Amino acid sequence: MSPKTLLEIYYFMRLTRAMEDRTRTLFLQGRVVGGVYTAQGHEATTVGAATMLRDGDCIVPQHRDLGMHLVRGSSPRAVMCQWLARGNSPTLGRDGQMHIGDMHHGIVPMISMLGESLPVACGVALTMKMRKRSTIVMASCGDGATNTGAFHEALNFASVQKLPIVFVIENNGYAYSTPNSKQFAIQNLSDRALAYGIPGETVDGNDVLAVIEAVGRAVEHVRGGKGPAVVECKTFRVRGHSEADKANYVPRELREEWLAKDPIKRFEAYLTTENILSEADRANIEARVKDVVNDAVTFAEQSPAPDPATVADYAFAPDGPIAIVGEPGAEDPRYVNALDTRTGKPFTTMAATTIKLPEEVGRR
């Protein structure tokens, strides 16, 4: 990669941490309400992995993937409006966490039950394959999610269908407070890929260059039409599961060991040694990060709160039936037999379809 690209990677790593540091401060001040889930220590994994994608590719991130969001084009202003639950946030003030997406940038919103997003990612990848696109999907999850049925179903389906998808496992050693030793007996989670005929690789998730190389190999495999690939990035979650979690269950020695492998400091040392990052570059990037974060916070704080009168908006399908599934009393009321009530003819597409509930069901 060119020095310019490497410096941009460094910038996104610094921006990711600065955005989350400011969010934590706002949380402690009572200005961010609800849970705050940060990813300090994950920056090399999230930024490094997303760097290997190109225009038209899609990501299905998890709640600690702010770095992926930023690399793929999410606006820091929009992210901060989301955390402060403003009316102009991606969820229009209905959520204050990273449950956001941006389909213009190929970002699919996460599902809180981690692991459940992976079948969705397979659906996106299947769509790309059916439409004969050259694009791919990158879906991430944590170590805990690999113990769910959805993870295994997704890998199996992706393998059988040879889907263009890269699964990134962010193994930070803990599923909330449960250490790896109490989750699984294998050494590397990438070994689980082998059971489904998928190539898997484990890499140091705190070394951004190692992540870039490993994910690059996986991306090349997938783009070549050879089916999915798995990359496990071993990293560490410096803070608790959320800011409400003091993480007292983490041994002090283990924390200190990982703090010494801070991904940003490691990359900064490399860039300095290779004469890529000068003192002027460092100062310029620090100023750039500070300006972006301050601008995002100021914009969010000046943005309006959601209008209470709109609380029910987007919670229900629009009024007015567009489709009716089968005829009353029909023996086979499957969706395939649905009729378009505007024309009385069978449906030819599932797009923009809503079904009005019977009046007795009510609008619950």
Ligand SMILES: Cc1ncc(C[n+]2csc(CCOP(=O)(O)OP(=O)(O)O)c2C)c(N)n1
Given for the second form:
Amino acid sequence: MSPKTLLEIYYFMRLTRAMEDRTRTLFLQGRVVGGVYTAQGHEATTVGAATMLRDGDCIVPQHRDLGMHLVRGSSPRAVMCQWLARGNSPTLGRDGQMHIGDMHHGIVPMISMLGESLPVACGVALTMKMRKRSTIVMASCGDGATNTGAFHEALNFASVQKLPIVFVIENNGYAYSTPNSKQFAIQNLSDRALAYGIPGETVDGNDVLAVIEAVGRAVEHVRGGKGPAVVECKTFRVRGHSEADKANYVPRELREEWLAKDPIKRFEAYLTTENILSEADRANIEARVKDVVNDAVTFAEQSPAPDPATVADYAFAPDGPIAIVGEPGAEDPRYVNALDTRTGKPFTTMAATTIKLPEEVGRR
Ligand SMILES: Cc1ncc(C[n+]2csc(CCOP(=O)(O)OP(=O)(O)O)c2C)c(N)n1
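Form predicted alone done, so how does the form predicted together with the ligand look?
After this comes the whole thing, all chains and molecules, with the earlier chain placed first.
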């Protein structure tokens, strides 16, 4: 990678951390609606992995992937509006967390139920394959999410269908307060890939260059049409699950061990030793990060809160129900015979399910 690219990676790692630092301050000042879930310590994994993608690729991130979002083009202003639940945020003020996407940049919003985003990621990858695109999907999840059925179904399906998808497992040692040792009895979660015939690799997730190399190998495999690949990045969540969690369940020595491996400090030391990052570069990047974060906060604070009168918007169809209705009084109204109220035509894509629709529902 060129020095310019390496400095850009450093910038994104610092931007990710600075955005989260500022949010914590805003949270303590009572200006953030809801909780704050940070991923301090994950920056090498999230930024490093996303750096390996190209235009047109998609990400299906998890809740600790601000770094991926920023690298792939999510705007810091939009993220800050989301955290402050402003009316112009990606969820129009209806959610304050990283459950956001940006379809213009190929960012699929996460599903809060752990693991459930992964089958969706398979759907995106299947679409790319069917349309003969050369693009790929990167889907991520935590160690806890790998214990869900959806994770295993997704890996199996992706393998059988040879889907163009890289699964990134961000193993930060804990699923909330549950340590790895109480979650599974294997050393490396990448071993789970082998059970499905998928290549899997485990890497130091706090070493951005190691992440780049491992994800690079996975991406090459996937782009070569050989099906999915798994990369497990072992990392550490420096703060609690959310700011409401003091993470007292993490032994002090373990925390100190990981703090000494801080991904940003490590990368900065490497760049400095290799004469890639000068003192002037460092100051410039710091100033750039500060400007971007300040701009995002100012923009968000000047943005209006959602209008209470719009609370029901997007919860119900704008002009009457778009529900599928059965023909009232029919002997055996089935979905297959139902009408789409918007078109008045039979709703042909539904499966023939024998669910009876009550008469009053039928006419609504
Ligand atoms: C199916 C499901 N169970 C529980 C939760 C509540 N929850 C949200 S995040 C989280 C911890 C997830 O751990 P992990 O997948 O390891 O990711 P991490 O937060 O450590 O990055 C839990 C239990 C949820 N969102 N979905």
